[in-house]
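Below you'll find only one chain, the form predicted alone, shown as structure tokens.
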Amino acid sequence: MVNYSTSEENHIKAIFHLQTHSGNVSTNELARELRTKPASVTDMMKKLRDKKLLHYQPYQGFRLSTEGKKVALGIVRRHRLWEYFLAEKLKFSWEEVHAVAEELEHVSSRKLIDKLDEYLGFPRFDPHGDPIPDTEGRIRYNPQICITALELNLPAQICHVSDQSKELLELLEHKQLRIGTKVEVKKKFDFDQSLELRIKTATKQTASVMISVQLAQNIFVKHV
């Protein structure tokens, strides 16, 4: 197996998540993301393209090839393993996870990871809701909408966070709603589209939670 450096790694994964959403992805976007300079990122991208890991042309915008995919989704795999690592056996906090797993996800032994993967017990989604890619790279997504787009009274659960910035996900902890809890949609004002929540917590107690609109762009459900 190739190993690739840490930065190397970090561009790889970062053009994944991009691409995603946008297909070619610029020198500046990526430079952004990165919160690096765009020279430093053309750099990069040469080298990228020279061990062909993507598909490059100078001010056309650069998509990882298939190989490089393939190695963006080994990053995305351990990363979001030992997210759940830390957040089930270690019991961080789902915003701590991230940072750390952002250094372990450059373990690239493919036994370890395999190992952890079965003494997990082959999770399928990470503590934010994300799906983990399985060994050879296949992922599987659960049907999942917004949760401003929730009819009212229709029982649902929460199954994925958008944002997972730490000030997201500290707001989302102190009003009690994590991945795995079970919400109805009880109002929905017309003045500022803020929703009015019925939650059952941790502790099994039913409770009413107020959320912006900005906080609900970030929350997807599922039907229960």
The other form holds:
2 protein chains.
Amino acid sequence: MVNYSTSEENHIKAIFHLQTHSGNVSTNELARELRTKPASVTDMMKKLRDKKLLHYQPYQGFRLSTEGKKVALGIVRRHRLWEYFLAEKLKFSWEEVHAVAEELEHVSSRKLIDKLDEYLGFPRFDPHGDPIPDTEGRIRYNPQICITALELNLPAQICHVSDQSKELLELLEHKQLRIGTKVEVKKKFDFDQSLELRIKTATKQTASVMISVQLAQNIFVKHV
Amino acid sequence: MVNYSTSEENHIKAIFHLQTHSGNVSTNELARELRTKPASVTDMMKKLRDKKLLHYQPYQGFRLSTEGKKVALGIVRRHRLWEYFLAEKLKFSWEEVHAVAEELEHVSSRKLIDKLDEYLGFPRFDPHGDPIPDTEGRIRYNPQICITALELNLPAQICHVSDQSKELLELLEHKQLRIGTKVEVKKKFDFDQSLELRIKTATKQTASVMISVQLAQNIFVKHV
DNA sequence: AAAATTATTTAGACAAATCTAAAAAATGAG
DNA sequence: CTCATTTTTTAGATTTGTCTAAATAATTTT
Ligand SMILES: [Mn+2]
Ligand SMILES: [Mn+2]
Ligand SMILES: [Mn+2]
Ligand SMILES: [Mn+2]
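Let's see the other form, the form predicted together with a further copy of the same chain, since the form predicted alone is already up.
Now the full complex is given, and it begins with the chain already shown.
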């Protein structure tokens, strides 16, 4: 087990997230994601290529190797376990956990993470509904659909949001929509594709909520 | 609130610990403590002096400024709270906590530490019996004496060990002596100053234990 | 297909943290 | 007090991670 620097780990994890959407990741794309400069990215890609963590041909973009993916899943595991700890045990709010986990994820003691996992009761999802890889780096996804595709009046539960910007989280918080919230779609408006939802609030009451397409496209649910 | 690098923090904390024993800390002393070279220490001392964290005149050694002590106490607070978390919640053994806390102490979110403190129930002592500074950096010591100075047959409780080497911790573990262990001195042997103790084990039974002067000098107790 | 634009890489610089080897200052033994 | 030893500092090099500016390659527009 080799250890990687904080900067190397941040690059590896960012590529991992970007490559699930696009195919090969480009220099500019990664530079934007990490708020760094393209020239710096090129330097780092050469280093990670030499360490056999990714495939990289000049001007062709890059993609993680099998080994690189394994390393990335380890970092993702640490990140999400810490997020769960912060939200569940220390009562951090949903939006606050990410920044702190971004630091904690680089403390790389294997024993620490496995004991933390055990202490937390082997949670399968982080506070944003993203799956937590197990010790071997395996992820088990649950079948989920975008709320825009949910049938009318079918009970479901919010399990994932695909964008985690402050702006989105603020809006969700305001509308009382969280991971785990029970929800049904009551009406779809053709004019602007907005949705009327009925939710069960934390206090067991039901409430009616209107959401825009822009918001709906980022909310994913599973049937209950 | 300025932030300091991991290396700066390690230097500041090491000086803090060394200066309680000696007066001014010397270049060689600090280099030995941090397993680095004297030349590197001189470089770092110049930097920390420029940041007003310590007083340093060439060839005269160094000592933390008031500001430097405040920073050091913050690091010590983080270190000991994490040690407590690791031992108490994650069931790490006594000897294992230090190395991991050495990394966690550099995650500097103020909110993280204060919430962790609250979650742990504001513990006053770490697993080695060392006091945990409060939010303001205040330490409250409890009156403690070396077990060699404890009166015969007076009930006391182990609250501190002054050396934390692997070798010492191994020996204490073997003799079932831990922080919190209830103990009385039954006899002092003049020949080699060894002590016969009677302890209450974890399983509420009492047992008799012999310890050498070398060991006794490192064990501190408070009356109960 | 040539020109314009955009993306990527290279070249060279810089700050941080470390090191080795050499110089300078302090200490202490006789 | 003087000289040998020890301690500390300086000088110069190295590694890592980053940047700016310039060069080059790829892509898109006309
Ligand atoms: Mn990170
Ligand atoms: Mn997350
Ligand atoms: Mn440390
Ligand atoms: Mn401790």
